[in-house]
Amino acid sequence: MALKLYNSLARKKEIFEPIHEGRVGMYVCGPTVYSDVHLGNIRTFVSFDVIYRYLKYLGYKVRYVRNITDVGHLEGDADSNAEDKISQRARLEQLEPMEIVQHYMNGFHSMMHRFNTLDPNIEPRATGHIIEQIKMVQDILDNGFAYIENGSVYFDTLKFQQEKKVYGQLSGRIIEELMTETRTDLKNQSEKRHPSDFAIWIKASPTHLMRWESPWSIGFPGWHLECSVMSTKYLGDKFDIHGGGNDLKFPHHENEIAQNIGACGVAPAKYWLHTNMLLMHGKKMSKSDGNSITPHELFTGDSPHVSKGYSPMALRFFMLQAHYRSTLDISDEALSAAEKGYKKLMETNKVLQNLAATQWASTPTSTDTEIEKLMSETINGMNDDFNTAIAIGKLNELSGYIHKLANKQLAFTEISESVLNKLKAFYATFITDVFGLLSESEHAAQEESTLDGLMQLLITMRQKARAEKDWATSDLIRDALGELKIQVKDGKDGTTWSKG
């Protein structure tokens, strides 16, 4: 069965045919780093991690690009009076914007590593591509799809729709309704000529913290622009897959398509993939009504919504039990069941890898046929729009044969050695390389290794600061580690650390 994926743009499943044979370019919208990453984001990035892993499993050479939004994501309407989310947080905490960015970006990376996601091949930041964003704004202006008002530049959606007739195709947004809206007193509401227009360059107010010079004003780029710029820079004007959460279809992804056509003449991606919502007790998670939980609370169990803490691997397995386009409902009962399912899967793999025999079937058997059929159906499940739920179900069916062999309910003479060896490799590869699941002991060792690497980096930075008599930085590192109950000791043989 060929790989099929659900293309949000076409609203149907399509056979995956990459633009360049054997290669895949995939762009996924990353986080805006002004707060801790939430579970909905984690589900999206875990889903695309599995997609990335599976494409590699199929033999594709994948270039996976996932951006970091560190400027331009506004609070409220995208006009000159709105404030960038990172600038707003920096002002509240009396810090430099890049301090906010670094803190929450580090936290994001740490959290994603706890869920054992692979790093993308390229992780560009919006602030590192200001020159390219200014150029794309100019290209859009030159092509007649934008206008300048008081130093800000707006995308002209009405003219774009009249000429290209594609705005709204991805999201299903009916542009005709916007085109027929009454425009009385519009200029008193905004600088935009029409409500559907959006800012691609925003003139900064005198107090705005993040600002760059441009031909139009001292300002900053619009949020939608960065993804158009960075996806095309690293993947080309046309690439294979663009992904993100369902909430990004409109306006973010719709506006990306408009920008790319406005600047480059073509829509950026061939296939658009979107993950669905994470619910809690059947409702959208909300801090205001107490219907929410953080990743840390799930790890520790320090929440009224759970009876105990759950490991990152059990939580990852929980997310994989549902198809990425389906809603997923968090409850203590569902998490507990997922934990049992995860442990059963890992234990089954351990049992399988330890199976050994001296006698085998001399010719292919019906058991061989049934096992190979289930392995094929596991792959077919993943080929059906990366359906992890089907694939897990087929692995569970295979586990029945594994435990029958282990319990001697099924004789080794009923299976060939080659099929058992194939099953061992297949089962382990799918669990580890495709699903990204590790045993608790493997995951703990991995986290310990990551912590040790980070500590060695901090110790080196502290030693450098001390050598340069930068006592403030040295003390800052020591005190910050102290708050985390990590003790740093300087001795004649060097610096060591330990958990308090």
Second form
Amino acid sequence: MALKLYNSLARKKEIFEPIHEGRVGMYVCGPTVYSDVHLGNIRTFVSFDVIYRYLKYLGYKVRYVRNITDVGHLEGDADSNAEDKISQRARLEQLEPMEIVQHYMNGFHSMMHRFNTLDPNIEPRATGHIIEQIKMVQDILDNGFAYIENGSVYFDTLKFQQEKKVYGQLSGRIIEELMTETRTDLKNQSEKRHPSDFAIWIKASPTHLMRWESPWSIGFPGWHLECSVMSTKYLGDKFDIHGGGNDLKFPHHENEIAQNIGACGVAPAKYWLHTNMLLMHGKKMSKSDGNSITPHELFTGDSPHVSKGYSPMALRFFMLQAHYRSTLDISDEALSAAEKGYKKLMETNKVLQNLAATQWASTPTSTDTEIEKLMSETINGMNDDFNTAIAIGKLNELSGYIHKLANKQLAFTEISESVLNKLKAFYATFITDVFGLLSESEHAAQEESTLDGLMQLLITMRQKARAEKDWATSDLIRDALGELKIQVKDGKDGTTWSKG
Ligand code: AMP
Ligand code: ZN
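Structure of the form predicted in complex with ligand AMP (previous: the form predicted on its own):
Complete assembly follows, chain above in first position.
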């Protein structure tokens, strides 16, 4: 069965045919780094991590681009008098905007590693692509799909719709309704000609912290523009897959399509994939009404919503038990069931890898056929729009055979050696390479080695500071480590560290 995926643009499943044979270009909207990454974001990035892993498993050479939004995402979205989320945070905390960006970007990366997601091949930042964004604004202006108003540049959705007739195709919004719905608002101070127009370049107010020179004003780019620019810069005017959470369909992705067509006449992606939302107690997880839990609270169990802590791997398994297009409801019971499911799967794999015999079936058996069938059904599940829920179900059915062989309820003479070897490789590859699940001890070892690497770096920096008699820096490092209960000892064989 060929790989099919649900294309939000076509509103149906389609057979995946990459633009260039054997290669896949995939762009996923990354986080806006002005606060800690939340579990909803993590669900979306874990879903695309499995999609990335599975495409690689199928043998595609994948270029995975996931951006960092470090400018342009406005509070409350669309209007030019709203404040940029990062600028606002920087002003409130009296920090440089780039300090805010660095802090939350580091936190995002380390959280992604705890969930064992693979790094994207390119992780472009919006502030690193201002020149390209100015160029795209100019292209859109030159093509007549934007207008300048008091130093800001707005995309002219009405003109675009009249000429191209595609605005609203992705989200199902009807532009005529968008217009009539809010027509009365036009009297407001808004500089937009039409309520559905959106800013692609925003003139900075005198207090705005992030600002760049442009032909129109000293200002900053609109949020939607960065993804139009960075996706096509690294993947070409037309690439294979564009992804994000389904809350981004409108206006973000709808506007991205309009900008790309407005600038170069081509819609950016062939397939649009959207993940569904993470819920808690049946409602969208939200910080403001207390219906929320942070990853750290989940790891430690320090929350009224859970009875105990859950590891990142149990959480990852919990996410994979649902298809990415279904909502996923987090609850203590569901997490506890997922933890058991995760442990069982890892244990079964261990049992399988240790199975050994001296006598095997000499001719193909019905067990061989059943096992082969279940393996291909696992693949079929993934080929059906990356349905991890089905694939996990099939691996669980296979585990029935594995335990029967281990318990001698099924004799090794009922199975061919080649089929068991195939099953061993298949099971391990699926768990580790496709699902990205590690056993808890492997995961802990991986985290330990990262920590060790970081500690060696700090020890070197401290030694350098001491050699240069920079006592302030060396004391700062020692005290900060002390607060984390990490002791550094200088001995005759060098410096060692311990935790406790
Ligand atoms: P943001 O940092 O808000 O730009 O979001 C980063 C990614 O997380 C986007 O693809 C969002 O669609 C996605 N996202 C945000 N909230 C949730 C949620 N509750 N469940 C799943 N994905 C989400
Ligand atoms: Zn985006």
